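As structure tokens, one chain now follows by itself in the form predicted on its own.
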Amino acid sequence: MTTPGTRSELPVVLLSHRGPVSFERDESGDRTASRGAGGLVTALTGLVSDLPDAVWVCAADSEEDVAVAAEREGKAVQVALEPEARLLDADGDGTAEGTPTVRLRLVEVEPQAHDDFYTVIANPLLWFLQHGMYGLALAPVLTKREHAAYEDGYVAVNRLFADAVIEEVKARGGRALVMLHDYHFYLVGQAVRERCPEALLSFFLHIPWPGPDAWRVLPPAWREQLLTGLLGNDVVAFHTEGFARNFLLCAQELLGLPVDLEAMTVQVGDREVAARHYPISIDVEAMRELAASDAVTGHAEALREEFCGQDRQLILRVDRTDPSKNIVRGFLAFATMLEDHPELAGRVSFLALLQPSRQDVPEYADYLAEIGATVARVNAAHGGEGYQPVDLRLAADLDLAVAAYTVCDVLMVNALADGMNLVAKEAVVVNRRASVLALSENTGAHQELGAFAVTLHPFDVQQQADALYEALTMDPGLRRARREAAARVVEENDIAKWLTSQLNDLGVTPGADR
């Protein structure tokens, strides 16, 4: 670790596998570009376009991208952000002074190399692993097709990654603060260290860090050279001290090293490598904004005609189609209460808004109609004339969740395994009807939130069931309370001091006068 202040004047390298602004071809062939939406993105991008020497890495998402960055040889493109994205000339000519922009690193990875990084290893192998989702009677079987995955595409790709990030801190000189982020690149750090000695590492993990035993799950080759990687960079950065703990005592179990709990720190050689926790949150600003804009207000005024009147309720849940996220046993429970309620029946509807997610990888693609099932299901044995008791939308569209945090009674998130999750977050700062949160005991939101929510656990679908009636039932001036409560933690814990408490820690500065 360094000492405040040291290192002030660093640039900065940034590595995620999505960046911050993708490019497309519109009806016309005309080449557009959008802004990355989210909180992650919306906090990065600030860091990266307030400092004029710093690069975003990513993945060549499209061929548009592909396109883009074999126009410029692989080099760096320069993007405007406002008023909208746009990509700029060579010089960064046409923009006005103060105008926003980042400079982004296109890395185009080939195709096949791609899809053993990501739909072999990555997703699932990795992402069940870390999310305990694995039953172990059965899954996962490790063959010859996902050794050749993971040397040819997760090591393959993470080289290819590593080396645009040598060369993006070699040209600024071979010190900068580089910045890595996520489970896809957990190979990146060492390999930086090796070639840039003079660089300050860090790595943020967005999702679980599972203790010791279920890392036996790898080859020990595979796991040895995962923490390995990681332990090249000089801060390892989770949602939770429970993430931070397990992986120090991955290293003192798995690799023998010697930790220091106290210090949550590992010897690693000469070098002392930090194991650190950020709670990520949420931009409340701009998430209250757009709960006030006219299209929200709009949805809003839909939903509270369509599910809140004449004394109903309207539980909620907004999440991707992951099998981590719980959703069929979250219908399973709210079947159970209606069951158990029969009285509820007609008068609290489910709106459950789904956005399909890696269908290209079977477990999601099976997963996904699962969840269709279910619901069939629990609507042929509850509903009845003019009642349908779940209502599921397969659709990303943030403006009409938005509009449904804003209107409903219960919000239900009942993931397996969370990194934090930030449904439960943006929620309770836009809700207007003192709603309940019924949130996981295993997502990292719980650790700050769990006190103003009604906690969930969530493999006990008649617990989930009991915990659903009580919030519908929770007194008014209780909901209220705890409501207000929970958006006032998330206001005093917003996305900025997510990012400024790292790089306090890191003893770097830049952008200090934003």
Contents of the next structure:
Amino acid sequence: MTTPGTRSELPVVLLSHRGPVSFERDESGDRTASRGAGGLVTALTGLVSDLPDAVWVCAADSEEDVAVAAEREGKAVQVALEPEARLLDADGDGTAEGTPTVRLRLVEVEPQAHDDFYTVIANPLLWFLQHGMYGLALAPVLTKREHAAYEDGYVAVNRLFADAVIEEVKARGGRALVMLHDYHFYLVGQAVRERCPEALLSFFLHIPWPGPDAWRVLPPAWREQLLTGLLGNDVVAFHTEGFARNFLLCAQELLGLPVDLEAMTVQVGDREVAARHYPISIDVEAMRELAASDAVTGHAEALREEFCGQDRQLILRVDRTDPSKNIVRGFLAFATMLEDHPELAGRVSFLALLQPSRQDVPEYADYLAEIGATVARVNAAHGGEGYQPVDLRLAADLDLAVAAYTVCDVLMVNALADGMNLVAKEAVVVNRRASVLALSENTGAHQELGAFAVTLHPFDVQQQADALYEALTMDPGLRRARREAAARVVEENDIAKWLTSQLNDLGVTPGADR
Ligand code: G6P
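Previous: the form predicted on its own; requested now: the form predicted in complex with ligand G6P:
Every chain and every other molecule in the complex is listed next, the one we just looked at coming first.
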């Protein structure tokens, strides 16, 4: 890191597995482009759009992404983002005056290698390990298949993306701010440092980082390689201080490196690597604009009619169907609450807006089946006379989700573990019914919002049932005061702050090299 006060201007090379735009063909065969949703994409798009020299490296996710990459022989393409995303001509310039653009380098990964990388190693192995989801008596089982997937998938795909990043850094004269994202790319930092020693390398992890014992589940050679790969960066950043500390303890215990837990650094040869924490957030203004849009208010009207009549209350959850989200125990807690408080039957509904996720990973497909079966059991046991306790909707519909945030009485987030959880932050800034946030103590968001929430203990179904009851029966004045206080915290710590504090600490202004 540069010393405070000396800021250098550097071009940005960004890497994440999912990119900000993906291409498809519509029914009439025309190419379409759709923008990815979510805080990360919004924040980083804001950073790189219109920086003439920035590039975003990501995986070619669809067949059409592959076709686009092939047409330009693997070189970066220029995409206009507004009013709708669209691919610009090879020369790019002039065709999108006044609209933000982003330069994308779509990296094609051979399907078998991608499958090994994504469905065997990154998800489930790293994801499950880092969210503390293995019971260890029966899983994970590392066989020849996993060993091959690690080498031919994870390591090979990291090498492929490192090569793309290196090419982009070299094209910018070897000096660039390289921003690497998430657990898919632990090995890229070291590879880039070896070939581009003048690059400033910053890595951000969006999921939890557990302590050394959790990592002992992996073969020593793997965990040492993953840690060493990360230590190739100048800064390794997390959502919470606890994750950053765990990372340093891993460097100390698993690699025997000297760490300074006060300065939050680790000595790697003659270099010092910093472990930092920056809690990610949302674009509050954009979320409120969306909440005020016709599409969202239309959905909100329909939801109010369906769920929020006289004397009725609505519990909401919005999640990917990820086992880490603890969706099944959430329904069991709701059922327990209805058993303990039969007077609530017919008066409280649970709307679950769930986006199917990673269905090519067997554990995720099984979990989705378990969700469906659990909902059927709860509805059979507690429904009747026009009352369906749980309304399960499987879709990715941001407008509907935001509409539901505005009208719910309780938002349930009971994740087993979650790096941050942006759903909690989104809901508190747009809710209009003084809703209560029922929030797992194991989310990064709990550190900022726990004081204004009803805390959930993710493994204790009875506690969650009691907490839901407490939330539903809380004094309206207290509910309102807490929601407003939580909204203020999110307003003050928004996505712009997440990004600028990282850039300030790095002493860098994104731009052209100077
Ligand atoms: C988490 C990860 C992201 C990932 C997202 C969706 O938020 O931190 O890196 O993109 O889940 O998962 P998917 O596997 O669909 O990209």
